[in-house]
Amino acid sequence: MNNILKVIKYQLRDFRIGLIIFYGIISAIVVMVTISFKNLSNNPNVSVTFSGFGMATVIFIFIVGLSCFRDSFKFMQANNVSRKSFFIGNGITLISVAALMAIVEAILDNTLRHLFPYKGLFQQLYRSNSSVADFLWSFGLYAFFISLGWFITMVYYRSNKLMKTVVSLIPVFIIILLVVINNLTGGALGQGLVSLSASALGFNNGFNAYIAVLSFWVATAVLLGVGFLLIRRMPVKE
């Protein structure tokens, strides 16, 4: 248990600087947008709606996931922390950061709506003002992307030079293969994938965000589960 807490404290201390910088930049942008809106609102012929902070959070938390494995893994192994404790500690940290950012995002969205016409990512996609659904959806989305980033980093760390090249090219080959199959099936594959994605995100069920929440958490569980298998015999590389 002590080793797990050690991992959590180490990772949170590492994340703290990035979070402060990120939200510092967001705060500066909010100030500039607020000033711009006040200037534009004096013109009756101009109608403006602002959005986009949610997507910035998605990109940031994905990058956080990409950057939080190598150094911390080597450091913890040098301090005799087991791979299991490292995995559990990191998993708790990743989910905690996702929850924290979902809370901040909910507060930010609510605040921005009182400053100027603003629609967060959730409101744009699901046409809902439910704070509970917004938080749960954001929490699931951020947990998925930070876990995805962490998983990708582990795959690259575990791979040799040849495998890194193969892993990098696999998405390209998959896209080409899907395009070819889609052309051969007269677009049926593309329509099927779009329909499947829409169902997973709740768009085919009256914009039901809770279906998307379930999909995000199932995907996160799969990523963390496979990640645990990768880390069990992960070599320590220089």
Second form
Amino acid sequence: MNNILKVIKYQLRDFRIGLIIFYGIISAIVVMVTISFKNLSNNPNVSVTFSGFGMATVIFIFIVGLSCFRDSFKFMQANNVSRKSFFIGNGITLISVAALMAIVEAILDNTLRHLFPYKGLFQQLYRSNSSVADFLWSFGLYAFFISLGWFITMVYYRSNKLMKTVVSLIPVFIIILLVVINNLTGGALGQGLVSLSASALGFNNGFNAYIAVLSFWVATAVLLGVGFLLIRRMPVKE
Amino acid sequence: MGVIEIKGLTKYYGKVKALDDVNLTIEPNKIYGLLGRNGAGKTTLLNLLTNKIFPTKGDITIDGHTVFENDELLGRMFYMTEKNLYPEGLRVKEIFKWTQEFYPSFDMDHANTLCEKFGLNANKRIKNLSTGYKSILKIITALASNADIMLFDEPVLGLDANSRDMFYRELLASYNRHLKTIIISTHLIEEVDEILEEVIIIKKGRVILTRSLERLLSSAYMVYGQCHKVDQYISNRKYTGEQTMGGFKSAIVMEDTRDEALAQKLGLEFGMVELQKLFIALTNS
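Moving on from the form predicted alone, kindly provide the form predicted in complex with its partner chain as a structure.
Complete assembly follows, chain above in first position.
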């Protein structure tokens, strides 16, 4: 347990600067948008709506996931921390960062709505102003993307040169294969995938964000579970 | 206590057998030299001891408890690897600070004193350190860690003679301050033979010898003199490492008792065998 807490402490310190810079930029944009809106709102011919911070957060958190494995793993190995402690500590940190950013996102969405016409990612997709649902949905979404980034780096770190090439080409092959099958089935595959995605995101019968929350957490659990299997006997590489 | 038991340790890299059924007992509070030629399996053994990699077969225990994923036991060991595992963006002092988190006995004052002695600027980032100073950083971190078991893999890589000398002195000082198990893997046998107590020689993945340095050196001796007379002396004796220069020859006789009478009759002289020469003789072929 002791080592797990130390891993969390190290990882949070590692994320701290990135988070400060990210939210610094977001704050600067909010100030600029607020000033712009005040100017534009004087003109009766102009109608504006702002959005996009949610997507920026998704991209940022995915990059955080991508960048947080390799150096930390090596550093923990330099300090003889077991892989299990590293995995648990890292997992807790990733989920904590996702939760923190989801809280900020929910607060930001709620605050910005009162400053100017703003629609966060959640409001755009689910047409709901519930802050609790916004938080839960964002939390699940961010947990999934940060875990995805982490998982991808782990797969690359674990792979040798040949495997890295194979892993990089697999998505390309899958896309080509899906396009071919879609053409052969007269578009049925594409429709099926769209329907599947819609179901997973809670769009099939109205707008149910909680189905999406469940889907995100199932996907996150799968990524972390496979990640644990990958890390169990992962050798240290330079 | 800290008795390290290695049982039936085998490691394959693909089809290459790096370690082959290694069985060893490493007693606590002794300084071991892990010697072997390039590719003999020294680094693999140290990596396995500290879970950097995992064995194909076999087990490693400390006081009867398996080392595998054991935070408590791993925390009692400090392994100075040949590789750099520290984030390049961190400063030397940050490395010390974080090492102190994981090794609560880490002596920050001692680390700072060693920085001064070795001329390492603690404010520098790792990426700005030369190869030699990266080794010095790892040496200082290891020595200040105060771990019960310290493992060094080629610790003096890239160090000048002065720094190497200082390392050996500081290592001995650290050992004398607080007894600990030290395992040093190195090719610079002549430099370490004065500080070693025990020697492990590894050849092509197998441990071919494990013995105290004193017993090892007394179990062999050099004989030298005229070629044909040395040949006469070593015939019917177990010998190795013959060296001929002009009409003179020397050989290492693998016996602990010397035939003084015969040597006197043949006009030969005896000498103490050096660890490096013995090592070369044992690991050649």
